[in-house]
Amino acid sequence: MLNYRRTLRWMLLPYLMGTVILIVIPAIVTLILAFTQYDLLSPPSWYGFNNFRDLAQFDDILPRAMLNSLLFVLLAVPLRILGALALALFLEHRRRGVGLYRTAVYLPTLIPDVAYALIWLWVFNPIYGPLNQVLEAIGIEGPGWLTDARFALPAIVLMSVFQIGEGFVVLLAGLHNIPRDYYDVAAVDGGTGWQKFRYITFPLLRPWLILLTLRDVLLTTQNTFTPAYIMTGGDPYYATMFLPLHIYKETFEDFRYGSGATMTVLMICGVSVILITVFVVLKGWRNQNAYD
């Protein structure tokens, strides 16, 4: 037993070292820089809470970036979770071609973010993009997806919905973990498909759904950078200026590292509040439904 624990510690050591080097140390440095003025050319100088005050008074883009990020999370996360759940239910049972369909669901997740953004940049092209051509074929005039402030953010949400492969795999594993005896007993009692889902599948999948929701909130907040940077640059009229992109511009284009670190701290605090809120709501919903 002692040798097993020692081996386990050695196996975990590279992961722990990577976590410290790539996450813990940068987080500490970011927190320190948030209270300094630093432009990469001169040494950092202590600035206290003035960075937070300056952002509140002089940064007119920050509220819009925060609102865009919040809207993106509120739109994308439910759609991604529901899409992964629907596909997992549809492709749960083995039949001809199901392996190909499962691969097709997971494939977009394997595409690098830059390549994925470039593909959708072509899809959303208002002149020769396939999406508008399909809409035109059925008599609908397609909008300028990425050049119209009304459709730019929904377009980014739409492209994110197709990257649900990981959630799909997790929910598929959750479905396979449910004992089939439950469904057999429900069938003997005359249970319908909806009743089986309502009283068996859904309650037993709640822990998986809660885990995926918390994970998706965390990842969705960060994954807005690449599509916004490559496809729109935050335009039109700041409609796709998300918080990670604004932090990048503030830090690496304007060389205001102190302000960029301050916004990073604000983003971490905001995401933490959202995660705690979602966890409390879902935990209460889970406990409430446990007695139904």
The other form holds:
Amino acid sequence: MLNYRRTLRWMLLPYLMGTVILIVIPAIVTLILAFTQYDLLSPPSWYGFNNFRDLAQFDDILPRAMLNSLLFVLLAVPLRILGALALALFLEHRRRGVGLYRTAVYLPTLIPDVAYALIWLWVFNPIYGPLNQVLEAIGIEGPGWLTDARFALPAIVLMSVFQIGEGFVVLLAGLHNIPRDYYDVAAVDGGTGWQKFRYITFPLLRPWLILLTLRDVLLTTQNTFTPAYIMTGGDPYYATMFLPLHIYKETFEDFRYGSGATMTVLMICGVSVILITVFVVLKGWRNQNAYD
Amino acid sequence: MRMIRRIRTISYHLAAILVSSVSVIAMIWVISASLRQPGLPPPPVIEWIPNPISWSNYQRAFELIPLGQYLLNSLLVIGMAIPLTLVTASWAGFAMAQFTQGTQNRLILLAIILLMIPVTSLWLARFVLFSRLGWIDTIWAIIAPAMMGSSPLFILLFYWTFRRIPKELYESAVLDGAMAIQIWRVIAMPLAKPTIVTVMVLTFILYWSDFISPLLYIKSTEKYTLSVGLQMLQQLDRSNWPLLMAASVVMITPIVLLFGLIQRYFWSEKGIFNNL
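Moving on from the form predicted alone, please list the structure of the form predicted in complex with the partner chain.
Then the entire complex follows, led off by the chain already shown.
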């Protein structure tokens, strides 16, 4: 029996080792490199807080990238979560054809990032792209989308709103976990659809929604990389320059691993601040609700 | 009464069909664009079915860049990543399911934290680490995450599956003197077939779609995977939309077909995600 327990621990080991090698050690390395100058050829040299100072003084793009990333999260996350919730509620019940509808909703999430970016690059093409052609057919003159500084970021938000399969699946599971009896009791008491949602579905779904929102903040900050890299390169006028792309350019195009690490640390701090804010707001909202 | 129900059913299906169409509309446009005869000027108004239908863009995409080679490279990555992932993830899930409740909860928390880690924050340090290990420009840099089961989600999927197997089944086998590995192989894994298939498909999709790892870690063009190859094609011919869309369809099709295999488990009430 003792032997058995020991073997079990060995079976967990690859996963834990992998976590240490691929996540814990890189996290520590990043934190150390943030205070050095490093080009990967010669050994890193200690630079103290100077990276932070240099970035604050000389990097004009960084504040723009931070602002864009923040704006993107603020626009995309609520839309994505509400979209996933609405679709999960709509396609919750078992009916004929529901599997097909769910698959259709999930499909855009399956598409590889590069192909997805290329597809939307074409959809957003100002002249030949299908989106503007459809708009024209109904009498609207579509904007230049990715070439127009006002529309480039909203365009990337728009394409991200189609990839909400993960939240959809999680919320479907959450809905299925709500015991049927609750609804039956509510039906006997003559509860309306809205009341059922307000007093049964929503409160029981809330932990899922909180977790999803937190994960989505993280996902959307990072998922800007491939669209920005493939579709716009950060243009026009840095309207789609997001933090991951800026870090990529600093690190892998300009070979400044030190200040790249510094930006990474700044990004993590920024994301943490957003996460904590979101968490506190969503929690507080729950306490407030408890009194009514 | 029956009339009202009828109308409700019909409007439900109409709404659902509308939602589904909006969701997949971009893909329909892509397929249609990929079948457009090369050389023709782009259509002035929206074109749902090209006239004439032409398959030559697909052929041309394979000629212009070694797409066939990249396809093989991608399949090689996947062929190595899937068995590795299956073993590490199912081992971890199997062990997790048999620890004390406290340990189980701590490991669930760990998996959730790992799911929350922004991967972009690890690029730089992983690159430094992999160059020290001599893994840059090798397949190891791409399949490294398979060491830890590729995704914490896969470990959770196996954990939920194995937790549902009655404890007595394991315990009687242990009393008979079976080793943990034997129990995993003979009892646990055969009972986890839907989960195995699901994790295999999801792993396939993960590595097939992975763009950032090959972009960062692979230097020689002959070692490129499909996703980087697709980006290379874009750089070669930026405005040849039929060609680019054809290559995109090549990249999307296998994934859609594979998802068809597991959608049953995905959407069933007893499905794998119902333990979340």
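The model shown is predicted, which means the values in this text are computed figures rather than measured ones. Numbering follows the first chain given and starts at 1. Think of the rigid core as the biggest set of C-alphas that the two forms share within 1.5 Å after superposition.
Once both forms are fitted on their core, the CA shift for Ile268 between these two forms remains under 2 Å.
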